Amino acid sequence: MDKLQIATPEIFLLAATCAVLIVGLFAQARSNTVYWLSQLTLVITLGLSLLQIGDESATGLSGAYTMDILSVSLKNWILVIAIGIFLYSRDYIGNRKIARSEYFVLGLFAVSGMMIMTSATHMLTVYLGLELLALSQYAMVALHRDNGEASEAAMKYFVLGALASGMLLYGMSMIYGATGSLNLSVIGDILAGNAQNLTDARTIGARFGLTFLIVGIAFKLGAVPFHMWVPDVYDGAPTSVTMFISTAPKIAAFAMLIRLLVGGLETLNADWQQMLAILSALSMVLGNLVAIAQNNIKRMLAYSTISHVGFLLMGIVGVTSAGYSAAMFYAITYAFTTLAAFGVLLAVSREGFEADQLTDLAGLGRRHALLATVMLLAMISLAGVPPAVGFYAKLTVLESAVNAGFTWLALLGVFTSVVGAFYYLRIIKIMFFDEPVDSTEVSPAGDVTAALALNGLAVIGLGLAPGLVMSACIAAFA
């Protein structure tokens, strides 16, 4: 295979995004032209990515980029979720004073950054992909220019994101100073050669850099105690942007975590294993406890995200292929379950009305039974209730933690899941048993309704038959 062919989907996506950007300059404000071109771009990119399934793993661009089962699988899921995000966001963006074409163009650039992160095998490539994603997200949060909360959230996100990037860069520079390379496979080989001499200056320098690397990654994931930006950004950003931030980027962050810690620094797993275990425990406890007190559904889902990041980290803590596979499955299923939940919020919202309070969902079961059912499926999945896919995802992560000797962490995960079930089930109670506060008819577009129905069926279907996705996750780490 030509070494440049491993990046064919990304090259096409970036070129097409530039073309969409130019078209957006001339498109009318209320036109759907940019939306349809963006969707066409994502569909063609997905087709190019699907063509890479079954190809032999290959590395190119001077060892900075790779195509393997892990990257291809994650790219496919990122693109599918991005298509859903754009579909659910179309009417929400169109009915508000939000830069319509800019939302989709920035979304495409963010997807490019995510795809680069999944294939990066060089620290500079990881950083370039991360910043392409992050800078796009900063701008997306601030798109609602007339909203003071959105501007405040964007500023907080930008400042804390820049701090996290600085930590990450500092950690990378320390590791470069210790090993003389930024190529993750070379770093892994050098550290493996020094594995017997833990007092070697090279190993000590790498461990010092690892600490800053973990801090930077934890900021990007929103793990406790580096989570302070998450609830404010989720609440202040337009709901369509909140949906974007809370779904596909979590898959890309998982890929970055695997590339850096497993691909380059696995020799130091005794160090990062303990750090991730602490981050996991703190995230599960604080996320679930604080979420109970929230009446704003976006802030509640923000703290829910923090708790789920704890579960994601629990799988990686095991330092086994089974644990990595379980964490990958968790990241994928969490992303499209959250996509369904936010899709319902967007469908219920309308011009001049944001469905961001728990009471805004009161009586939804009577107002629109399908939307209420999809939200119910999303909530029981996030709570880890069978037969939804969230139950199987949590079960595999807990099993990997127990097998790795982290029984205390698994027990803490079970306890916090029971606590977290309260606020998920509260939403179900409000939708089906409370009297409607708003009697306005809920009538989303036909294609949105159909997509949400499929999204809900996927949440249940993958819970009943998780083998197809799980086998791909296992193959990625075989």
Given for the second form:
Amino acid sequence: MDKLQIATPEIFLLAATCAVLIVGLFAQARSNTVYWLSQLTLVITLGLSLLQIGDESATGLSGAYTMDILSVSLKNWILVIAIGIFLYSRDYIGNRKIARSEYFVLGLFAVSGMMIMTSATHMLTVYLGLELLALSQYAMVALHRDNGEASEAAMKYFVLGALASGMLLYGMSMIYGATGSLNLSVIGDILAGNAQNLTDARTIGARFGLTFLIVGIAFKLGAVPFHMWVPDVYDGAPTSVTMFISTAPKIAAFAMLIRLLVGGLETLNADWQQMLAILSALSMVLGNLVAIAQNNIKRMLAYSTISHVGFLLMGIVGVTSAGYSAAMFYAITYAFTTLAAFGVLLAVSREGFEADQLTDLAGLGRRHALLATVMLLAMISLAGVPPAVGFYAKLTVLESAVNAGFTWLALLGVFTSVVGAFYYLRIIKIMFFDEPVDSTEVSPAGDVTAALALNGLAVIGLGLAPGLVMSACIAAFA
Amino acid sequence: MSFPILSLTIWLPILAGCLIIALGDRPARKLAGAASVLTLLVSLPLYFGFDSATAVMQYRESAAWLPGFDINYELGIDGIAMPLIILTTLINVIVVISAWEVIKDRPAIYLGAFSIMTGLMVGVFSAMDAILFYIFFEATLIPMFLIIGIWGGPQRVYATVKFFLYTFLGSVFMLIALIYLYRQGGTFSILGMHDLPLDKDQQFWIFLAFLAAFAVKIPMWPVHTWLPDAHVEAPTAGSAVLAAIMLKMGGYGFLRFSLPVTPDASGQMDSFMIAISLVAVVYIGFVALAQRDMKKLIAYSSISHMGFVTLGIFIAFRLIAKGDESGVALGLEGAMVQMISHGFISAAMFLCVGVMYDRVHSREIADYGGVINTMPIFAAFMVFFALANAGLPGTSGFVGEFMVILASFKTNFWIAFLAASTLILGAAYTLWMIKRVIMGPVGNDKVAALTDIDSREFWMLAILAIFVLLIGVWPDVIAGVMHASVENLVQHISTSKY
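Requested next: the structure of the form predicted in complex with its partner chain (the form predicted on its own having been shown above).
Then the entire complex follows, led off by the chain already shown.
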């Protein structure tokens, strides 16, 4: 098999993105040409990626790039979610005189970054994908350039993100020094050969590097205590960008975590297991408690993200393939549930009006029942109440934590999820029990409404048939 | 495989509920009426085709659901679950009748939510897979949350959030226990968990986790405080379903999980459980006496009656220690009959208050007086249900209480004495309310302007009255189907799991 073939979707995406970039220069400011071209690009890429389902796993490009069930199914989800993001953002971006072609082009570059992250089996590829994603995101946050808050958020994101990248690179360099390789599978073999000798200089060097890797990953995921950027960036960025940051990149960050820790450093799992358990516990507690105090939905969802990252890490803490599958399921379902929630926020926003305070949703049940129902489903799913899909995500990670002997972490998890249920219920309460304060008609475009309905249906439908997604997650780690 | 009656009873009302919401307010009532009657008809074969000679699960259905995590779609019923399912489908019909003219604001969502909830509650009573049980158990919270929050009284938001969080907190600990049991036994099948050997410490912690879920749900003193709030603020039908069926999920949980999965821990904790049950019976009885709000009074009366259920369940272990197996069965069956009977009586009481509330818009006892003068037919019903609530012989309220008191007598005079005090307390708070509301001269102008119940309200109350009388004079109609299952349960819990 021609080894370049494993990267067909990425190659196409990157080439098409460059073409879209050029078209964007000449497109009229108010036309939707760039939007449609971007969607077309994503759809074709998705088609190419779907064709890879069932192909035999292969590693190529000097061992730097792989195509396996994990990468293919994560890519498919990233692309589906990206299509949703672009669709929900279209009118919002159009109404706000944000540089619209740049939004879509940067989004496409970010998607390529994410796809590279899911396939990377070499530390340099991991870093390449990560930076492609991160740099696009920094720029996206700053797109609203006349807005003070957005610029501040972009600055914070950039400075802290650069610091985290530095940590990550430093950790990688330590591991390179210890093992003499950047290829993750080679590193894994070398460390496994030294597994008995934990005081060996090599192993110590690798463990030292591991600590920095974890810091970098925790930052990208937004786990406590490396979460400081999350609320400010979520709040300051335009809502469509917040939606972008909070959905698909979480799947990519999960992939990076798996590639680095499980693919490369599994021998050191006794070390990273402890670190992740602490990150997980802190994230769940702080995320859920602080979210209660928020009146701004974007900030609230930011803290909610932090708590969900805690749950996701709980799945990996178990160091079992069932746990990894559970965490993968968690990342995917979290991404499309959050997508629905932000989609509703964008649909309620209109020209000159940002729906970002809790009261902006007041009486949505009367103003637009469908949107309110989609939001309701998203909220009960995030709260982990059956039969929404979020329940299975929580159930499976809890199960893997209990199986690994981390019952305390599981108990902490369910306890904090009850705390979390409070603020999700508050949104439901505001939508259905309160009277509307704003009587302006909410009228999202037809295709957006249809997509949101489908998205809500997925949240509840995959709750009734979770096996559809779960079987791929299990196959990825079989 | 035979015809999947259980699945149909679960999914028919759920799908009908979705349809009702989707089609909007215009056809909502007729659709809901048709769906509720159809669901009842579908569920009736469960009773008439039931083989009461065996304790084996009947109407079994099984299908793989979540591969890799051993979660199956497994249904089945025994003599403990079946009467509760019939109760659920029957109360659903009553709910539709009660809402027919009363609910003006968004009736489609209201009726749809009740219909969906009915399916979910049938699911709770028929799930044979622990996770499936948990899913149904938790999912019922969402429609009830919306029903109280949208159509409730002035304090509805506080009440509904408290209701949700209280019960959610209780049940997540059960989830961890279920996962732990899966880790031990490698199965989520409830019957598999029954046979799983567990040592003393494991049983103790698992028992506590189940207790957190079911004690809140049923509810036991001192975790009962959500109930009066939820009952008072909920719309009439919401209160009726809450009291008639949702509370029973707690009692059912004790019988399905706590006792068979952790028999030794249940035995060790029996004194504690009996003690707090008696607190509920006696102390809450006094609390009920002091209420000024009729719905609150009935809510406290419910807690007190549920104290009888837990008493009947946990007195069993005292009797097992004495080797009195017939007494054990008496206590457990008493608890079961009490649950069913309370389902009919409490629903009827809440509906009676609802009938008056629809006319006067007050639940305060002080706002009434002499209702019998203007609403004689209604007054007859209300007095009848009140007497049943107080445990008058010949009504269903008497049977369960009497069986539990009898079982208590076999262990300890003082337990029986305290339990029997309910006959006086129950009569006191119920009849005192009747005296102030129904009897006497016409209290005020609003009462003078009352009109008696129409045929809709008449039939709604009459159906319930028939069942209260039927069970009262012929208890075997429900006790008969549960003998074998209760015998089996007694056998199971008398054997140590060490």
